[in-house]
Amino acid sequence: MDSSNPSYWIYTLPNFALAVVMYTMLGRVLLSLFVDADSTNYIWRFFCRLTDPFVAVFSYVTPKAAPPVIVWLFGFVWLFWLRVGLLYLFLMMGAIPKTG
């Protein structure tokens, strides 16, 4: 894999950023089992700060009656499908870097 190829970075950076948010969203769900919603724990605050903009977007497509943890889980699923869509888009464009 040639990391000097621009298509490598055009695909990898957004994919990596989405993966970070996706797994942080999952971490938020898991951490919510142990800490309160208004906790001052720095890890909790970091997870909230990173994922709150995405939770706000995903709350528009999630039923309003759903508790926050369900919105976070739906956010995880939406981010997963967004990554799959990104991969599909790059595959269709033939811009996925070759491996091996």
Second form
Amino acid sequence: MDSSNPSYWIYTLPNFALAVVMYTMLGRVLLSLFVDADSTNYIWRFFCRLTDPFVAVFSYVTPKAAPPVIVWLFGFVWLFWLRVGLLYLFLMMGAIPKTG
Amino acid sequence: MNRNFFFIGIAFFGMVNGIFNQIAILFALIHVQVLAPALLFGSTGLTLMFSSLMVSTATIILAGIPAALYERFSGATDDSTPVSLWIWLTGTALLTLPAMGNFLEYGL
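May I ask for the structure of the form predicted in complex with the partner chain now, the form predicted on its own having been displayed?
Expanding to the full complex; the earlier chain stays at the top.
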């Protein structure tokens, strides 16, 4: 792909942002095995700060029986399927740059 | 009914859909290879298992949406109610219907 093409960045930037949140969500799940929920560890706080807005949205459509760690894992899967949806949205708009 | 039976049933239906829904797994497999290749070290086996997990979890998540909305509108504040758990279980069972043919044919 030609990164000098503006349409490359129109798709890549939101996809990259969602990927960052998706992997951070997974990191939060893994880190929760080692640190307390109210830990002051700066990595933990960064993970929480980045993912909390998404967790709030996903917990709205998740039954209350699901504990927080399950909501985080659901959030990881939500973000993966959102990236698939984004890919199809841009494919339908013809905004995905051609390769080669 | 004991709440654990709800969770076992929901996980069971999700697992069946994740293993036996061939179209959904193929769809997930293609997109996992495109969107998360580095996560699985390029291993085909791991990618297939991860795709299956994505389908299973998506089944449970989708079925949980009406249950969660019911909880919001019925005013459940602390925990799920038996009605919402029934909605969740029924939703996963309905979403698993396309995979039930393969499940009954091959079994676990």
